[in-house]
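As a starting point, one isolated chain is supplied in structure tokens, in the form predicted on its own.
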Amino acid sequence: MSKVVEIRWHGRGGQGAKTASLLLADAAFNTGKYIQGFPEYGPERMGAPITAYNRISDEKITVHSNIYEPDYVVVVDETLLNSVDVTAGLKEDGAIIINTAKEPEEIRKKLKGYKGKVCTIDARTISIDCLKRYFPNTPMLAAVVKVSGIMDEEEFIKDMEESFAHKFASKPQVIEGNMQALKRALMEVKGL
């Protein structure tokens, strides 16, 4: 990978959308990737529509700014597609990545005419499934490396326990789930 890949993430405040971007871009920047990994911020309260972004590359990173035309967009909430344009100017040589249970194509009829890939991902189900709890973030995650291709998922992987391991060290117990997920995630991604 030579160029930049930039991803924006579409989320609600308190899904764990810039925390997914910062994750991504920890777990890049482990297997030797140059990165940038940041939110947009406004008046942010919980549930509001927050964006988040990453830029990966293998050669260093000259451009600081949002991203406009993004290869690959992740929606974290679907109820997002009714109020936010979350294809505007992503790429049709990339993908979006949507947090629901129908099937791409039935998704491709919110997405105002957008002719790239679409891919779709129950997140709330294998969230609720290894958790116990709803937390998107981290199957939107591991589905955006499975659709991106941007790093091995077998080094994603161990990456990510590595992190858990550090992040949950005073609650250990929630790391199983959590790389439950991730695995899970990796194998459930529809449209590819």
The other form holds:
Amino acid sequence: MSKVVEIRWHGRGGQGAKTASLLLADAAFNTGKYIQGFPEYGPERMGAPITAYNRISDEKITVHSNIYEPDYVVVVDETLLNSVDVTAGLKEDGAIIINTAKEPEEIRKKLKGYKGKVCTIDARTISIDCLKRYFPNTPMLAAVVKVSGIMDEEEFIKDMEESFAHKFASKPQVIEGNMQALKRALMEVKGL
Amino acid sequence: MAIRDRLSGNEAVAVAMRQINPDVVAAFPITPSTEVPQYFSSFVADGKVDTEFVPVESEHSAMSACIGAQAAGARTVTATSANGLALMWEMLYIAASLRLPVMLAVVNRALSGPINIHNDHSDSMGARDSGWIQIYGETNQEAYDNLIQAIRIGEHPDVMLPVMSCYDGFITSHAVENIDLIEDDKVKEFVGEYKPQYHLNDRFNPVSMGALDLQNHYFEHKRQQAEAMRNAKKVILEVAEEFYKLTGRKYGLFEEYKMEDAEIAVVVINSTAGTAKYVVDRLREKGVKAGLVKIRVYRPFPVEEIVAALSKCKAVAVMDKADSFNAAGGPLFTDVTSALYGRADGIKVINYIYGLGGRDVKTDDIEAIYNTLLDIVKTGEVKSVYNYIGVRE
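Would you mind giving the form predicted together with its partner chain, to go alongside the form predicted on its own above?
Okay, now the whole complex, with that chain kicking things off.
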């Protein structure tokens, strides 16, 4: 990978899109990449639309603007499709990854004629099954790794195991569920 | 061996503070600098530093406490942003004139009003004549490296001035990026022990500080203060050289990017310099002789050095992330043009005010500026000197 891969996250305050972008940055960092992970801070409040960004590269990254022509867009909350222009600037040879129970071709109708790849992942079901609560960011993280191919999946799983062990040192009981959610998400992305 | 890590700018600065292990930190939270004392206070609670942490009730008190502590012989650090810096105003001048090398991390944010929490340089630019040394950093790495060097610069016996180490709010403070950290013991050795020449706890050499200073001596003291600022330039370069030997990372008064044969150049401060480097690379691919000067040390202002760097250019754009409201141009523009006057006349210099209140600066914006410079070179004509970019008019 010689060029910079740019990813834009759309979510709602409290769903962990910012955390997911930082986790992705972490995972890519651990595979030796140069990374940026940064949210666009607005008047943050629970439920309001938020945007976060990643740049991942083999070379040093110097650009410090927001991302306007992303390679990948991740939509953590499907209701945002009604209010946010999520495919704005998205490259046609890139992909959009949406958290929804719907099929890719069904959701494509909402994407204002976007011609690139549309992938879906039912992060809600995976999260409820594996974590007993709705934390969409873990499955979404795995889905973006799967679709973008920015790192080796096995390496990603191994790295996340270590990073969860560190992150959840005080509540190790949640590690297994999170790992399960990641692994299931890698298998269940549709539209590849 | 450097420690490869990924941290936000605020995390990096808090780590630098842990490694410096100051005697006193007095701080009051304000976005986007809040995390600096927040992370640092956890280092205090975890016993990782020996610092006396003073959670004061305002920024005026934060700076006052720092001044008191530094006067008593303590190495002192604090952090703030925007209106927090404004509330310190009165005390900034006291710290500088008492020649107390207090360290202040300024996480640049737009000064209200209208109220805004995002990045521009209106806070620290307003403090440019307060007698503090001002050093600016493009990235989390530079914010970290600058704070460590700032300790040595400010405390140098030829300087004895307080130092602001500034970096962009959110863009740098809250973005996680790669960084190379220095080992704790090496930072400890690099900053050394604080041995002030005079302090209030030295009972063998008692001194008064802050005494009334009227027509008799005030002017002489200000003259000495000005001399200290002149001395700082040499000390900054000496410290940078030593830092280079420690880390392999080179610092100067400013960074020249592809300036060797540049015909057009942009002068800019902080994170936008990184975005501009990307644009310079693209322009170079097309054969355009574009370059960039990124100011690191703004006070003292590197007059002769800037002239040398720009003297071969045909047209230069100075970018200011703060307006001066003087109907003439931004602060950096005024300083650059003053420097060139009589030393390198004939270079066409224009000004752009950009990014106020966190307005995002795109590569397209910077490219447009370089294109304007190309036009000026081609036609020899400057249509407008004082400009704005990225604003709806």
